[in-house]
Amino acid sequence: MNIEPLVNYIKQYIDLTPDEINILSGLVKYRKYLKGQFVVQQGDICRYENFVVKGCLKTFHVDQEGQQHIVMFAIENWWAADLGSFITQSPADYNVQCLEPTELIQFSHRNLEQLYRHVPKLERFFRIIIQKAYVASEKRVIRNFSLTAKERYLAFREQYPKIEQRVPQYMVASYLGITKEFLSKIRAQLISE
């Protein structure tokens, strides 16, 4: 199992000794998923926190009318899970689905707790990345309230330039909270400017 991408990512925040890397390696799981496979399904308990080694995933909620609401995409060196479900071990509010063949390094709830005991600085690492995710989520809420659809699209393109080429336009529209037709109009308007 190659956990080098994860170790390199972690080393951006904390240093790990070779012994700590061995402990980490023994407490994670490497798994491959096919395009279309679910990592988490709404209503199930999210069993893993997932680090994306390769691939692209979407996190979304399906409402009572069957409408998908995409809240996040995840690509290489990002994380994907229903974090609320993972932390509380209660039913998930979100689905996490692979948009491409995907490879993940997975942390089970139990093994993550063991990692915190054996490598305490990993608790600091996870606190940092969860704080970053929380701040990003708050900023997204503010953007959704205060920016026009065109401004949200421009912000999405600027913030996530690698994602737009990897996901269908209707998914970008769902993420932005607009219809795919309206997104097409915005894109056409930007081209003509």
Second form
Number of protein chains: 2
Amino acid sequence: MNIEPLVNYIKQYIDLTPDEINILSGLVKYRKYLKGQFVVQQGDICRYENFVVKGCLKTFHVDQEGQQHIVMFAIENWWAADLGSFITQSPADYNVQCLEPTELIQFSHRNLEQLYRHVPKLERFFRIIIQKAYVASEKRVIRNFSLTAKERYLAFREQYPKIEQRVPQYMVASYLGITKEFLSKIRAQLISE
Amino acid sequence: MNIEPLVNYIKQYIDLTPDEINILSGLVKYRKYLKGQFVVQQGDICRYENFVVKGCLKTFHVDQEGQQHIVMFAIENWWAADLGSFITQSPADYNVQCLEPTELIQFSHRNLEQLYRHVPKLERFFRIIIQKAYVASEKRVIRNFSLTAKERYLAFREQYPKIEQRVPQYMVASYLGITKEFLSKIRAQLISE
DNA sequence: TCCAGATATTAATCTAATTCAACCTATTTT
DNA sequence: AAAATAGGTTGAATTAGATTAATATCTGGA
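What I would like now is the form predicted in complex with another copy of the chain, since the data block earlier showed the form predicted alone; can you produce it?
Below is the whole assembly, all chains and molecules, this chain first.
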């Protein structure tokens, strides 16, 4: 169980004493997944908030017509979960699936509440993390409205170059909210410019 | 200064002692705005996180082409700010403007940090609030991808009936990411059905 | 009461993006 | 080596929604 990446990540935002690190490491699970495995499935309750130690995941929603919409990707030092489901312990709207062999540090709902009690500083940590996620999500809403598909693709490439290299193109298209064919055309056009 | 609505709102999530309420009320400002006034302007630093006691506001972004995109509306018992700007105390991407005479309870960045120190429970409160906001924002991203403009309008009407009655139709269109003309067409179509 | 500005509708034309269908690689599987 | 599978490209037809422009309606002052 390699908890170090998580500790380093947390230390960017708050200090942790060795004692607190011990409490933390006693309240999380370390788990490995194979490529293709589901960490959360739409309709199930999301049991864990997951910190990615290694690997790559996609969070996606399947709509009434059976179409897949990717909400986000997660790689090393990111988080993956259906947070809405996790918070309220109600059925998930999203699936979280491994695109590579993946290792996660998992916080169960109950243990996270315990953790808040024993290390209240972590309440602050998670507030800060979620604030950042929220701000990013709002920016995405605006970008989707004010930019063309091509501009959105360029912004994605700029912002997440590491992800573009790790996931197939049709998933990038799904993340951008366009068809794979149209992304292919955009790319062809960019090359010929 | 009418702090009661805020206290009642907070008490939905955490308990507050009379002492804590006192500390709180000592660290917030109460301010009235006229219709049309700006609470935050794009480019300025967002000084306050604002709780709406009375009134109605819009948060919007003006893009390079000068087009206005409404990110959210806020009415009684909601929050209004450019949270990204507030958190990092950097220039705002959004404007927050009053659509009616409005009364706000304002948390300055510095006072909020003090408040966290004196009443650590509030760290928990704001974490919960922001979690909810984040989940709502993600849902909006998905809805924008998987629903047609008509479906999005119907969802908006369902979810925020009070807001639809209070703001002009062209602002609803902006919130939905469509033109006012197209919204008008959708409405005509819905009536004739 | 009437005017001016703000808001809403309608219709014609235009365009970004989708759909569908065929085809083209690579890479695994048998 | 053949066949199956996953990923990517290309082109023609279609559509959701934008743009433009003209007209209509509503509203709150002087």
